[in-house]
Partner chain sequence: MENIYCPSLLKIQDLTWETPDTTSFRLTFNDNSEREEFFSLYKVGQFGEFSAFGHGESTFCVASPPTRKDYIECTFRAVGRNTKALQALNEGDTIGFRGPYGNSFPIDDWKGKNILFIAGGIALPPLRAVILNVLDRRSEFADVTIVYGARTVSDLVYKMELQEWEARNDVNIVTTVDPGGETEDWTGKIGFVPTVLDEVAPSNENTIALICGPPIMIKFTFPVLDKLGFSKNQIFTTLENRMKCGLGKCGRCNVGGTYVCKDGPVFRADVLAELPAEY
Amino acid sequence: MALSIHSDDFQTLLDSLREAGYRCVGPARDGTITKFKPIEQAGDLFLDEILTTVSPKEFFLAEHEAILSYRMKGKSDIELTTPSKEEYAPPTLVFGCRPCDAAGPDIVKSVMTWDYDDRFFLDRADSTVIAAIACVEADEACFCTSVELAPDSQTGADILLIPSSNSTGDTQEYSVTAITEKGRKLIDSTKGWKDGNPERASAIDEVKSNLKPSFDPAKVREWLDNGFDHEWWNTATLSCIGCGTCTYTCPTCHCFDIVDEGGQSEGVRVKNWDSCMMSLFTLHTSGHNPRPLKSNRFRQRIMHKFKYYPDLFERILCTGCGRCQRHCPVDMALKGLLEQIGRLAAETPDQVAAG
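So, to be clear: I want the structure of only this chain, in the form predicted on its own. Can you give it?
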């Protein structure tokens, strides 16, 4: 059965989500930025931007969370407490993200189940339904089609909303496709959805047609196989200031640190976001740092996304969202660097080796 939803029915959906035991997380204004926040009123949803300032990554991989607490009950008796799934992974609908953000958790899941199951990530992924909205706009920072995705990609989404040709201004109508069983279950247990199959907005196909791939990831991966010591790394990354903005806003960067905080009698073990762009990230206790230079660290970022991760999982660790270009204070656009690598890959093997 074909389904649709109208923006006039968003509040009905939100109310029924609460009744069904879900929280809704969606794009909302937060000062000068747009981020994913718990939504109770439809008027708080902000769906007008091409892309939010930050991705919904924090609802899968928390920016900061306690994973264990301890308390001394005697000289040798230690009480250990771990949070319950109900505390850190409540049933959630992520509503209104773009396909590039929906793909993020699905891609990261490969490493979270590689040599160890990260239950915090996996429990959140299991209890979360993602309802993505296909893109009717793109800008110069978008490059999803270069990394095997698309403005209407279903990768990682449980429900896909396609804007209709009837959408105008504040009045929005979407056709609705349930992709997974989780998506179908949520639709069946909530209200606001209606029968219907509105005409697909032509802008979606125009975006797909105009958003041509700007580089070939297979060629990039091939060049990276032999380009580790190429001089290009030293010049291409000179402007990087090592702030980590690219990693923190990225939907697929997943590095974290674990630290113990507290004293002798009680404390907590905490998991925090970390960044490979920080000089402390690989600093050894001995004082040695195998990546002492910014060029080393930026090389690691590109190698991880376009060589190491594909080598292990046959998946590119990038969704082409372009936040690394939108928010980098010195315009160190990953897309531009990959285009440069693509041009280097077109050189003869002798020229590459001579680099």
Given for the second form:
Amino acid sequence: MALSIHSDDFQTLLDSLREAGYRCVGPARDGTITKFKPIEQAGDLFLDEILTTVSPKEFFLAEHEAILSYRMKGKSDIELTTPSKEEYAPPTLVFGCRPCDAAGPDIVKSVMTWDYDDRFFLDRADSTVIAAIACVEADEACFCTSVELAPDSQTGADILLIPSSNSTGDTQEYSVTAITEKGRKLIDSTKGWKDGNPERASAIDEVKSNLKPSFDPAKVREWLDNGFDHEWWNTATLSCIGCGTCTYTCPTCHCFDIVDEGGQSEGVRVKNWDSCMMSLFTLHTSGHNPRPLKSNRFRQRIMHKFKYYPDLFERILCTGCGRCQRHCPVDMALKGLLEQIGRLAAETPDQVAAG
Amino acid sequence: MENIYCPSLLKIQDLTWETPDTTSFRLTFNDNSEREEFFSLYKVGQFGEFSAFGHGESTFCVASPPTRKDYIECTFRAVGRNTKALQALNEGDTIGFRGPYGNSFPIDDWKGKNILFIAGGIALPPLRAVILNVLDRRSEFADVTIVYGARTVSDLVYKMELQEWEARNDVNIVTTVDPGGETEDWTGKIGFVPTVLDEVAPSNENTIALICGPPIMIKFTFPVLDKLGFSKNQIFTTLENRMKCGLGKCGRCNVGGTYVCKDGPVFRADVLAELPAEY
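The structure above corresponds to the form predicted on its own; please give the structure of the form predicted together with its partner chain next.
Next comes the full complex, and the chain you just saw is listed first.
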């Protein structure tokens, strides 16, 4: 049966989520930025932005994940405790993210289950329902259609809300599709949802047709196959200041550090977000660094997303959300760089092959 | 679900000072079922994550062979925070260990072959596991030659074992120190590893060469091996890029698209030659 929800009923939904034992996180203002925060009042939801400053990645890959606590017992014995799923992965609804953000965890899952299962990611993914809202707007940084996604794609979402033509300035009706069993279960156990099949807003299809793919990831990957030593990397990455904002705001960047916090007798081992854009990331204790230059690190980031990861898992490690461009302090546009690679691939295939 | 980041607890049974800044641990598993699980998986050349709680984890190759199943050993120089903290521990203290990870030396393919080990300084420990493994299964292999050098006599690790290997008549071992690094009673060679290797001139015929050492030693040893007629598919080495997880997830040890923690740390030289210079 076709379902819908009206923004006037968001409070009903939020109240029933709480009763059903879910916490709801949604886009909200946080000082000068927007991010996904626990939402109790519908009025705190901020759904007007094309994309939040920060992605909801932290609910799958915590910025700071306690993976172990240790405690000295007696003189030399040590007790280790792994936090329980209930502690770090409470039932959660990520409400109102964009389809590009919904796709993030689905893509990252490949590496988090590669031979060894990362329980922290998997438990969090298992406890979390994603209700994405299709886009009625895009900006010049958006490029989801270049990476096999779309403003209304279902990848990674458990529930997809499609804005309908039935909207006023402040209120909006959505058609609702349960994509996974988990999404269906959440809808069945909460309130605010109604029968109905409101007409899809024409803006979605306008965005979709205006957002033409600006590069072909297959061609980019082909160029990268032989492009490791190409001089283009040196010039293309000159303006990068190596701040790592692109990696922290990225919904698919998942690299991490493992450190101990605490003393010798008691403390916590944590997994922290790390960034391949930092020179310390690969620095050996001996002082040797396999990626000493900014251009080496930038190459690593593009190679990882558009060649290494696709080679391993047949998935592009990018959702085209465009945050890496939007928040880059020196306006380095990943989309623009990929377009350049697309042109290099088309223009000089022989030279590229020669390196 | 298992916590792949949770280490086993190991007790320091024996602590040996190899050099003024390098220590070896002999470690026993607190939990016997974890020991059994480890040895059901462990193949020579694999590595692990060793931790002093409160300080972090460090990646070392396991320095003891899978033929010795009561303990594992590791040898490390105190350079960073965790290695310094490990070195400050005493016999009887407990450390964390995760592993075994990565691939291994395919020594079962080398039966009947001559094995040549070439190592420099602190890079002997990864090869020491293979040396002991080969010696524990001595009859399966032909000639065993070891060329080992360090900057000075005091920088040589496993001094007791070097003597034991020297005393055997089925091992040909040559030790050397850099010019100026000798002592008055030094009876080994004086010279750099590549030069000494050239003098020893082991035959390339039916031989597998394992090489591990600082980049400068590797760089000058390859031409010597080439001159001696070794092809790249006869030569193996082990890489140690910086790692955190050891499990293919933390994203930093890759050389191009090759993950040292999963596709390595052991590489055949012809495979290594195809990789970009990112190690």
